[in-house]
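Given as structure tokens, the chain that follows is alone and in the form predicted on its own.
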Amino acid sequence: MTKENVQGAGEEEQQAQSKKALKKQQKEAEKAAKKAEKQAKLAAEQQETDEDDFAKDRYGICPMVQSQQKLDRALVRVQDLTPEKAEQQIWVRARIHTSRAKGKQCFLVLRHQQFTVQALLAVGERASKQMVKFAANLTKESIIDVEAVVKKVEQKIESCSQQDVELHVERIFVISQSEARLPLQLEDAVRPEGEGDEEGRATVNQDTRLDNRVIDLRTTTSQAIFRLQSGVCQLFRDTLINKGFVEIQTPKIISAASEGGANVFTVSYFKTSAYLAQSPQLYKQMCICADFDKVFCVGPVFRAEDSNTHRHLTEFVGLDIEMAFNYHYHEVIDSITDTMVQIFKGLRDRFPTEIQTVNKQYPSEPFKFLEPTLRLEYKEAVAMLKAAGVEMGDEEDLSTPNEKLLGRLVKEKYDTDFYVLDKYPLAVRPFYTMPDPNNPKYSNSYDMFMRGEEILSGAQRIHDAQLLTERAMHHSIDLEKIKAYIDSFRYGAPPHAGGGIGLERVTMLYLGLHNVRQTSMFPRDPKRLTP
């Protein structure tokens, strides 16, 4: 090729570079020319918006509360709107719990607590299409204040507890912004299992739950176990204060194994070691020693048993009762079963809206007990279970099927969810249980049941200290770590007897419910430790 040629090839090339620079400079230029004219439409849209706007003073996100200031502004509580209140104009602070447009409307569903009700924007007088824009687009679990006024409906709303009202919004203010995405949606945890699996919707599996506790929590059916459980708490108290019981606390790091059993947490304890309390029993005993008389305590309750089941927890909040008596055991049980009945009463009067909302999601049926308590003896309770096929020694301890079994054969003779199995065999009791007097195979101990699952263990406790030894030197119990339980028997000590409740099985088998880890707020098990 000729020197000519190579340098006209290069001028060639030199010049489709250019183009192509050129064109790229022309497209660049297009494009920022648009993104200018977008934004310019965009400002200008805004601007417009701003002017037309008629409403925007109505709503928006307001800056965080810091408690710059006192509003004197009274919130209406969700489950109190009622057609009592058609017309008037108030404020309610709620949840968005659901949140639909619809043309030039938009539908809110609020929530608090375990209450809904329906509100509605619509364009208009009092708002504006950004307005109702804005209202649609929040996000749901946020929290909101809205002014509003009440109207009676023609048609009851049946999505919502409160099916008679509506909110006409005027304003809508959001006091703080949820996260779009949700980790579990509070519409598929509230729907009964059988629900969802039929019409192929989602239902949210208990670790999804548990590990989002704080969602799970919001639930209608959440709110209303726990509402229940408190009440639980309240009218164990009640009742037992009326009867002349003393509260008491008790410590949870102990030295020595209550139970004197092996199922229990170790704890470094300075130079020394330490446990976490399986049960306030040798304390409460103490205090019937000091002159008590009746005494109950609250509080958490450790046992390490590494047991995965439907009813046992790692920790679980103890119910406990000891009281002293005149010439028998029986007066005791007498004590705690009328206590028993008092709290199902009182849950059954107090919190039916509770136990209705549970029921939506688990259907069971009302829980059923007698007055007085049925009390049946071991002896029965195994002739029982031998009459429907079981084989089982005299003296052997209930399993877990049999306990249930029982519990079935008791409601069909005997129409009732609640009982009492008194007069256990001595070798399947703790060492502190009092022997029968009659029978030295047996003893003066009993278990309660709901539903057929125990949910409380008592006994008369031995009060002497002689025989409290050989009890424990019995069960091979170093004598050295419960020398202080044993020595406060030394000084004169009266009969007594009592029991350990479990709060969260008894909420669990009053609802009818499957699962203890639904009535423990954040449970403990051999897997979980958070949150």
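Numbering follows the first chain given and starts at 1. By rigid core we mean the largest C-alpha set that fits within 1.5 Å across both forms. Computed from a predicted model, the values in this text were never measured in an experiment. Compared with the form predicted together with its partner chain:
A displacement of 2 angstroms or greater separates the C-alpha positions of residue 23 between the two forms, with the rigid core held in common. Comparing the forms between the two forms, the C-alpha position of residue 61 differs by less than 2 angstroms, with the core used for superposition.
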Given for the second form:
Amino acid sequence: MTKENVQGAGEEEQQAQSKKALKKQQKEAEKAAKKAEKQAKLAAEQQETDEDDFAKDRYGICPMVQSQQKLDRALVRVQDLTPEKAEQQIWVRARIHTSRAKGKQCFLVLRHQQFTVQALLAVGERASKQMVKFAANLTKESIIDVEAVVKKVEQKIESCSQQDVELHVERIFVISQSEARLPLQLEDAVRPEGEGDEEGRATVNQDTRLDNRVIDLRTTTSQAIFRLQSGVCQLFRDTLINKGFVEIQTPKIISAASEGGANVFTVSYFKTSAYLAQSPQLYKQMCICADFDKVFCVGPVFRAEDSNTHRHLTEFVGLDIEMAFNYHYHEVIDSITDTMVQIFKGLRDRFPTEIQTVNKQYPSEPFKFLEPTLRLEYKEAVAMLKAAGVEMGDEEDLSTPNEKLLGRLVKEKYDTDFYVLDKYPLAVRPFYTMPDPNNPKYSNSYDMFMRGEEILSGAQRIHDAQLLTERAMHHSIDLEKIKAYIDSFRYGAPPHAGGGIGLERVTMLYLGLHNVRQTSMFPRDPKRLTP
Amino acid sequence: MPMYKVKPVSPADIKIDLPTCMYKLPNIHAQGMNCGEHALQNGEVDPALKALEERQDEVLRRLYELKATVDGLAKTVTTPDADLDASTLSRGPAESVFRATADLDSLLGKDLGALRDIVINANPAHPPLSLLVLHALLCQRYQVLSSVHVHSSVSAVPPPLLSCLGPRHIDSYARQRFQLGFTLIWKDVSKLQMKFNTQSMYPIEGEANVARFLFRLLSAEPQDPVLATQMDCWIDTLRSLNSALGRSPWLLGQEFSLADIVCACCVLRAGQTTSAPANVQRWLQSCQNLGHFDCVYPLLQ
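Got the form predicted on its own; any chance of the form predicted together with its partner chain too?
Every component of the complex follows; first up is the chain already shown.
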């Protein structure tokens, strides 16, 4: 490239630059002009507002509540707004679910947990234009305190949970403002799947929900699900305590993998490493050998299974039972099934609102069960499957599709979603399962199913150190690693059996949901570690 | 010119641990195709598909045969000059009603080594008294595993209904030791329903029909078609009870039968025992003396 060309280019550049500069100047001028215009407008409006605002002290943004004062004000919950409170003037704290301005009126829907109520703010002698404008501009999800008069309505408000009343707002203050852009819209999050596709409206997919779990948990459906789950836990505890069980807590940091080496998390433990417990099996049994007779424990269970399915998590809450029995392990099955039936009955009787709320977004058949629980034997199940055209061996384990088919067959014949399958073949069970006394090919073990999916695996445990050693060797397990376990049975051990369920899975199947992440508050799976 | 050789990045055979919880698909890259795949390539039909087609043809053929039989029967019945005149048929010797155990396999299907369970769904507001009597008779004939369940559609059931099949059998923990299962479920149903083999049998509805099925298990069905039709008549209607009982001790003659069971239960349930005519009362007393009705009386309160 020659010098002349460079010079020419330089000149062009300069020209271009000046052109650019010109353009830039023009733009800035425009901007300044606009700004000035806006400011003038604002000033004019400000004047306006200052002039006419007689309601200035009846609305506004409160300073951050730092416990400046202790107000003795009673706040009524949205849940309690019923026609009995008509004409009363009350204070309510709730979130803004939606707000819609229409000329001189502003309609707000206020929400607290599962309940919503309509609130109305109209320009009149109590409210000024500026106040209505302020209310209409409040961001969704902001928490507000509202003083209002409860009014009965003639026509039911179908879209709210409190259908017979509405609030006529007198005062409105913001306690905590929300940012304007929400990562997901709550109306979309509660929309049933089918409806979303039909009307072309959005629904929120699972990953978005889980990434913004705090907001997703605010939806009416999530509130209902987790209240019901809390009920499951409580009913489990109450029923077992009434049966004379003792609650125990077992360690989660352990020295050797309990179920099998493959699916266990390792943690560094000072100079060595330790494992996170896959189940409280070992310690439950040691408690029985320590004469506690009937124990249960509620705690986390860690399984390092790299399965990305709809029903597996890497961490979940396990509800485990272990019980010493007198002569036959069916005493334990009866106890466990009775506990489950009490849980189902309790949920049916105490949480009908919650079940209904969940069904609105995720419709499903109500859960059916028999009392006492139906118990079928493995051979009967194989016969039923064979009659339905499935080819399988007598001692083969049930595959997941076969389990689901069996669930449907049992539902057809007995009309129950919950049943026990007893006497599994010995070959497919863990080494500590007691073999059947009359037929060495079978074992004293059982599985329980809800809606065709397995929720509990249990058995009579071998309580004889000799037999346990034999069975462990048969399964090629390193005896050194389970020495402490075998030792616990050497000083007199009662015959015992038990089993464990997963809280999330039971809630999911009871409600007829399809993914266990919906019933786990902050789920953990191979791909998710936060929130 | 020799080309550059690159060392292999990964070892030739990598051991992969396949997860056990997911569905397995057959390996489409398997070495050495078997003849099945050859056949597919040649345009022949997959043997499994062929078997399915054969089954379908078989089912259709049986349907046609059945249709032909029904048509034939309809013709013989509806033509005015029917060949068969029921009244001229001589009554066969009245055999004893309860003979040896029936061939369960022929009635209930092949024994696949598991308990054959009969499921009956009944409404607790209308307990099926006749079925309870039949259950007692069945227990005398076979080893029956009886159980009573309450369905979740019903909130509470009075205690007598829970123990209506008698005390729990000592061996009830070993289901395989029994020949027959009798599962009674108290459920919110409009009509009594019986299910046995849901794959091959349609559910039977109505107390009378279920009673007929259970009676057949007792091999007590009279072989004589005349008696059989008479029995059916009695099961379904309740007319001239007194006059019929005036002529013979039991409804069908000299032997106690299903008709007596069902009718007695109807009368007892209607609660008109004290105002019933003399013959009916005597007949009810005889039923009670047989002892089969003991399970029924506690439920009548």
